[in-house]
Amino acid sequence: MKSVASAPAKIILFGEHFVVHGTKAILAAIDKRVTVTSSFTENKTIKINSQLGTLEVPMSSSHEEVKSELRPFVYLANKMINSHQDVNGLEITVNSDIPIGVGLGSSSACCVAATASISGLFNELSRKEIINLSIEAEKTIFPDTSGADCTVCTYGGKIVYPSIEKIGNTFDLNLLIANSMIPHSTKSSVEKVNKFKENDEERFSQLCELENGLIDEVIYAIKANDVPTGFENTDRSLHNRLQEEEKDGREHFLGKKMSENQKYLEEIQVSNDTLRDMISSLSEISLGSKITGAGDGGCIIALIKDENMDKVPELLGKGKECFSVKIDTKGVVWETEK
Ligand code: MEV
């Protein structure tokens, strides 16, 4: 019996490490995936075959004893094989082209797709279930987590944390992601803004309270995209129009709003030299930028016009990836062979 599933990789809109401190977030599931492979074996071993090298260890063994990127696969196999005493082994490969470390979500997408594979082998579990379980591996490795990342990788489109309401499925930005190449700890950068908190805590407060009113505007301006009520059964170019300027406008002021995030991000201090160069060698071309994820490294997701998205290898410079965004809409998916 061989149980399949698969989790997106994730960008940050707007929120991140806000959200560790209670604010909202939005967040997007995007077109990159992780694929966790679970079957049983007659090994008496928990196995990983993963990018991050093989590890084998006895059935015995606690996920504690285990000093590496993988403890989270061997929680979730002790987890589920302690409550089925008849199983004897099992062997998990991982196959990811999610980039590792920088801020995409590598992680939790193990975590989400590694839960609904292994819990395959056994009970099917429903997506709250997942996320739950998913949460409690991923704090193995890094115990601070908001779930947030967890959480879209498992639901997929665009959401709201911690609400879980989805956003503005009907339409889509023109998102693109640069990678610094410089890989970043989540735990250090999150660690970094607990040290800016305890020593600034009435400022830090005043960007929690800011930031939450950004995110509220933010929410606002997507949902505006709805169809005018009225304007289905009238003028289709009118409409084809309006809905037309209306883009145009909102994508105008998200950028806006992603450079007033960003704003909050350099204060807190997770961002650096890098960073700063590939926002400001793109802004002739975005509408707005920002850092997503931890910072200190890692990506960073620029608004940019379709007609511009050609010029940015050339603005970004040697050493830098790039790629467009689509937005994944199916969150975590499974299936079990027998
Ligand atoms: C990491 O992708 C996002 C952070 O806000 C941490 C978290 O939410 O767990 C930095």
Ligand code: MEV
Given for the second form:
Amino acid sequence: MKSVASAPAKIILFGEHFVVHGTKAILAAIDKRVTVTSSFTENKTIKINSQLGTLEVPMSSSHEEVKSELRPFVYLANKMINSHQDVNGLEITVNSDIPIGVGLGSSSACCVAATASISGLFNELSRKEIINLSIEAEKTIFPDTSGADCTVCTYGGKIVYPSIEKIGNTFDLNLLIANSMIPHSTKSSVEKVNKFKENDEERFSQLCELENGLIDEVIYAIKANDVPTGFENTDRSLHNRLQEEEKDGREHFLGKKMSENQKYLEEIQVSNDTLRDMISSLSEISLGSKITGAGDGGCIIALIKDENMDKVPELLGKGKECFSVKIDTKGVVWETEK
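Now show me the form predicted on its own; what you just gave was the form predicted in complex with the named molecule.
For this one, just the chain is written down, with no partner chains and no other molecules.
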């Protein structure tokens, strides 16, 4: 018996860091995926095959005894095995095209895919159950995870967090992801933000309010694109301003809001010279750009018109990775083969 599941990577369009302090965030799943295949064995072990290496431990092993990157798989295996005492062993194979450690939700996608795959050998779970269990698994690596990443990796599309409201997929975004190739530490970035807040609570509160207002405008703009009759029964002043700001199309408005969001991230000190240089180097062709994820390294995202995509590598210079992505609307998918 074999159970196969895959889940998408994610980006944070708006709201990283601030969401931990009570604001909204908008996340999107993207078309880079991780696939997890699980099967029963007779070896009395939990075996994990991945790009990070192979691990094989006795069935009784605790997830706390293995290196952090593989803890979620052992945790999930034990969670299922403890409920089904007749299992002799499990083998879990992970294949991913998601870059690791750059803010694209690799660990969250792995947790979601592994939850769906391993549980498929026993009892198929609902998406809500997959979210809850995958968040538990991710907490073995990141105890303070908000759960936002696992949520969007499960549902796909674009979501508002924490309300888990899916927002329009009737138009797509032409997104560029540019990798600084600098490893980042989520823990370190979170500590920087917490320190900023402690040193200036009044300004941090103002930034949270600004972020929430920005996100409300973006939600409004995205939803308005779903209404065939236009902006009827909506705030006319905002409608007029959106029309003025959208001379180059709806992506232009979203791009401007991304660049505004980047200013807030700069102020809470999760940017660095490399990320700023990357954003600056793309400014002549970008409709808007910002950090996605923890910052201090990792990736930026930018809205780039199709005709300008071939200019990106030269503008970024050597030593940077870049690729275009589309919004993934499927979320986690799984099947069991007997």
